Protein chains: 2
Amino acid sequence: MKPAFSLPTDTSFGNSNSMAISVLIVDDHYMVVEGIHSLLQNEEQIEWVGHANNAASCLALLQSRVPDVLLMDISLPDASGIDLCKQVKQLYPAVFVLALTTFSQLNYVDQMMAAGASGYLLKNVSARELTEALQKVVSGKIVFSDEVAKAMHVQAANRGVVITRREKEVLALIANGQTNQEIATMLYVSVSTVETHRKNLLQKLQAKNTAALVKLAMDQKLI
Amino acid sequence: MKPAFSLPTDTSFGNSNSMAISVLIVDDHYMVVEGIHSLLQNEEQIEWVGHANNAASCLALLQSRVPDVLLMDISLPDASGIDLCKQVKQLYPAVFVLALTTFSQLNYVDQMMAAGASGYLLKNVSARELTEALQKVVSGKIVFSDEVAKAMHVQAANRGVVITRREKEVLALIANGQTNQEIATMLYVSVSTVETHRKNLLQKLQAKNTAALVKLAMDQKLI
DNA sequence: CTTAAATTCCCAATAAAAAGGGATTTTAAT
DNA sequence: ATTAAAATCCCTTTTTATTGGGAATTTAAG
């Protein structure tokens, strides 16, 4: 089985105090922006070189400076977290991308560590885990806040769980009220096709019937 | 370890003005704090009384020092911020409580709202916003950023739905799972009674059903 | 004490979902 | 070209949910 993520082999990046850690923030919440803007501010260490509040504006000014560390929300106006994640790494694959989120938004870890991120963040992070995460960072290393492992552990029985693209609309039009019939008709398959993607569902999330299949699927944000 | 809470450095009143509106800070997020404070710290009507990151903290905080206006994130640690609301607004009636949040909580406005919040903003306010929203609440107006008002009304359709304690948990087991038989002995009711709660629980909800009832029940945090 | 809301119970017919097989065609990756 | 995964389709039986009527008891509030 293939990890979700794995460790980047270059390590050349030492410890040097000498050199500043340029870092970029990408997130639309102005408060967030400015309180890690001043979280930031007074460690020496740390070069402040901008920030961005959607994906459209990152991709430009990376194009006139690309930092050390890429400072990411998950959740953004025009794209996600995920895609853009996805998209820096390909262009600048020297960049670090290190996601902040918050607490209801762990189920995205997987995928964003997938897309080649170096870490996760909650927002709620100090000055002082913050500095040293971004250390670790342009080491080289992974960083998951205390919290964030911590809840990735309480998680992991319901994570992991892939449903097909198919399965994501039919299970849409389910929590919607279709029937199968309904549903159908919609994408212009027989009642027999849903009722397979149904069935599929209902043993892939181990629910016992329709209702706790959408429970499940909202708590895992499938829907 | 972080303190529970903090009184500013500077308790020099020199150069604020009488008609100062102070403002007293819970919410559990560094950044955000950082951030708020950060926007209104050259703000000069706004005089900065603290910061409390949870309800606990808070109360104790409002013990020594009640300020006009209590911002507060509706999620904390320790408490609800609905809940939190209703003690303030119970213990200090001249406080004026402007609840803190981000898009995805917007479910709660109606719960803030009846426990006396005086408006509801995003998080990712501006400068200029909270100024003024912090300037008509004290005036004794309700504010709401223009993202909520609009969420509001989009949502006005499914809001407001009252459900019955009974059929509060009737719905839990439903989205668990379980069939109307099962409810019926695990509620100690015959199997009649589950199924008429269900039926008013659709009627209710306006949902097809189950799927979508537990759909909209969950957006609507019922669940 | 009254009254409205909540909770409880019943029946019967119909519609829909769940379970249990199985099978074929597309699609995408190596 | 091969192969695995995804998507499609079909059938039958059993179990549940939904609908559409009623009606009798508790509870809680004025």
The other form holds:
Amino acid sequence: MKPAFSLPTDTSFGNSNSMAISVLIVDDHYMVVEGIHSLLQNEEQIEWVGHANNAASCLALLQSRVPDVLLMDISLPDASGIDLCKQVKQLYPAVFVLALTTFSQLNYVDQMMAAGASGYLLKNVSARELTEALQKVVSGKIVFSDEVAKAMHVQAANRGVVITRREKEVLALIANGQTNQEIATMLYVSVSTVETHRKNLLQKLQAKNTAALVKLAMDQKLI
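Having seen the form predicted together with the DNA, could you give me the form predicted alone?
What follows is just the one chain, with no partners and no other molecules.
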């Protein structure tokens, strides 16, 4: 029987690059874990922390080592990945959660993003796509598999929200991971003005947080 969670036991599971993105995968299918590990093991900018095969072991492991990114399946033996994502973000808000699953249904995407995830990938992702997704996530961007993004655009085809030119500029910079201060500097406006634009965007798109805002904006082809 495989242990509930594991840390790297040899150098093939990680590297000594202090600037590398540390990654922990939460998935109960060992072959999936091995497959993802094989995709990432030769990437110098990725540090493989280990894996947990259920929610309880994930939370236990986080007490001793907090990675930059959690690659998380939605279907776990003891809990929903959606609920686990929400709990992780409450306990460790600096951790980026990236869904990695076989479920492409948009209701799962919506729930995972509302729980605080920074992206949603399908398990047919390539090594290059996964590495690029990890890099984008830690820089503050929101990422989706191409298949998921296309489905979101189709779903949003008959919906629309009117936003101003300035709001669209602010929205694009938010999606790019810029802070309020950075946006204010780039647009030559005050931070309070940016905050007002952000609040208006959240209200117009009926989004609960920044991640949901970016997702809804992509849904409606606003960015």
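Positions refer to the first chain, counted from 1. This is a predicted model, so every value here is computed, not measured. Rigid core: the largest C-alpha set superposing within 1.5 Å between the two forms.
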Is_shifted Leu201 between these two forms (CA, 2 Å cut-off, rigid core): yes
Cα displacement of Leu213 between these two forms reaching 2 Å, rigid core superposed: yes
